[in-house]
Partner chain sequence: MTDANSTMTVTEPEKVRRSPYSAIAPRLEQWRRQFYYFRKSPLAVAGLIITAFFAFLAIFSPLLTTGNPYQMAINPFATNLIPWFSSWRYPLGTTYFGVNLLPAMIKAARIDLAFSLAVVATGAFVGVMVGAFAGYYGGLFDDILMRVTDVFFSVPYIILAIAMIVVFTKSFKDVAGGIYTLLILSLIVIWWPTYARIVRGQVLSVRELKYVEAARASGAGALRVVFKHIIPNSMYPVFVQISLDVGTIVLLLANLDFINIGISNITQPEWGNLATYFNYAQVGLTLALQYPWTFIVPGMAILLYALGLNLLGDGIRDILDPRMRR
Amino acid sequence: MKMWTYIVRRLLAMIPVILGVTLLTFLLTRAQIGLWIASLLGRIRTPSARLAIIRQYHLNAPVYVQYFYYLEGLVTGHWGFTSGNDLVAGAYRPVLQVMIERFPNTVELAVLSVILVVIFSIPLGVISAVQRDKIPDHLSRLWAMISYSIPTFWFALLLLFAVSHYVSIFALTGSLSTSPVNYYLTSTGAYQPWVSHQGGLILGTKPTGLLLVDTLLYGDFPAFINGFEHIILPALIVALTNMGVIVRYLRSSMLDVMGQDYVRTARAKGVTEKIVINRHVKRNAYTSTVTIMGLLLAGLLGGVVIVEDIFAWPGIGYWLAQAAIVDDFASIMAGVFVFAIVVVIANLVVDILYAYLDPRVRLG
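In the form predicted on its own, what does the structure of this chain look like on its own?
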């Protein structure tokens, strides 16, 4: 099977998955239709307002017609309005607009977390495999088990409690606006050039929406350092509680490769152990580890709800946690939909990359 044929087949396989997710979220809202309508009404719960909601969302029509309009709204960007849980604005705004503003913050946290996972887990996994059944292997496996088992919320609160004795808690949580020094404004009181705002409402940063990237692009190093101080602790928590699975998977993959015939042949030819590990074992073991790393990144992009909520990081996870408290169905449905899209796309990218690295995948 050629590569392009494999990609087309994977793209076609995405369609029923996405439709299944949209159908599931649609049915869940209809199962609690009264609560969903109440969330859309907000504070104005008059009979006329309720009737307007019923007409707007075609709730008098058959269910399959309602589902068609629901799909139309997803495609055209009409995802509804927040129910007042948007802490940035403190008002009702289009869900899609809030999603666009907050998604880069989650991307930044997820990418930094994955970078830390790679930095910590790859060396531990290699050492554990090379030093099999020795003290370094036992210690690495012990830490992997702790990392895999430890509750994220407990570890986050414990670390926050320990560090806050030396550093102000406001310097560890939230966005730059919680800092004693307001880097959003210049000395003249005007907004920094990297700040995206609408009047007095700060919408994020520009041009990428990634705080650390944008502050570097504009050369605002104090703001970059301040932003890094806010993001490093939640990123470290996410990395430490997710690296265990990577360590164990990489160790297993390397041990499997080390038992292959071509590895034994290389050793029989007199190739040094260092070259065997670096040229033959690592490359093949890393190929299979790509799958887990891609799925990890996809899961983090969906919003690290607990960590973002504890550290008040203004990403999708924090926003959805607030939405769940106030029964904001429109935001929750949008979050589930975006999370599903991210996971499906990540699976596609991982499968294509894996097929490229190992042609046996697409030939099977």
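Positions refer to the first chain, counted from 1. What you see is a predicted model; the values in this text were computed from it and never measured. By rigid core we mean the largest C-alpha set that fits within 1.5 Å across both forms. Compared with the form predicted together with its partner chain:
In a rigid-core overlay of the protein, L27 has its C-alpha displaced by under 2 Å between the two forms. Once both forms are overlaid on the rigid core, the distance between the two CA positions of Y57 between the two forms is 2 angstroms or more.
We have the form predicted on its own; now please give the form predicted together with its partner chain.
Excluded here are partners and other molecules; the one chain stands alone.
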């Protein structure tokens, strides 16, 4: 019962943040009201259409009233249109539609990156704490520092340069190979049940939207492997450039736990060092490391934008990076809004998870 009140309280605390984000995007749209009207207009740009838009969205009402109409537009899906120069998402397409189409791809990349971060950083953090102030500790701390300080695009280019002797970089861009050589047949010899377009899947042929899951659902293993070949390098780059936070936090929380009384008691009882570390220290250190995952995700999504741009990954980041150049205003605003929602929800999940793992949080 206590847990439920905690969740409800946490959900209520989410509302002001989301309203704040909408207020931020609202203020930005009002700062460039001309661009915003242009993105609401879409393809038809006559003066009468402009007047109709101003009337429809109440753009000549007082500003605080406009905010509520803006909220109404957000909720009812009037997110504007992409600009006429947006070649990546398509010219004058509804932003919400593009967002729905591209969102799963970014989620897929981000989730795989988070998984890789966890896989890589746990051993490093543990070794670092256990072998404190020795060579392995210095090395892992140094790597954590480097992963903080490395420019994402530069690291991606380095990795591309390293693999470019073996693979054509065009075989690595997009989320699936589209060349005729790699056009997949299903196991029965029929053509694949989906249609590939510009290195991604067409909307109607995606049950979940996550490529790796969809290919498995269709039982198309060659396509799964091809998709995996495309995703692994971007995910690896995002993971390697963002793992420093977790390594450092895990190290310091391990050291924190190792100084606790119950660890000393365990040692005094004659429990072997290995069991002390595995059973007493790690378990508590992991629990507190969960809290940092929300922060990790916010940083990681920033890296995702850059990496998507390099690998032409059909996600939000690639779209936004290209939209920024052509002043595709509605897309950028939608990007700010959606990324904020993702991070806020991730923080919510993390907090609930932490409250579940550590009862002191929800009871205290």
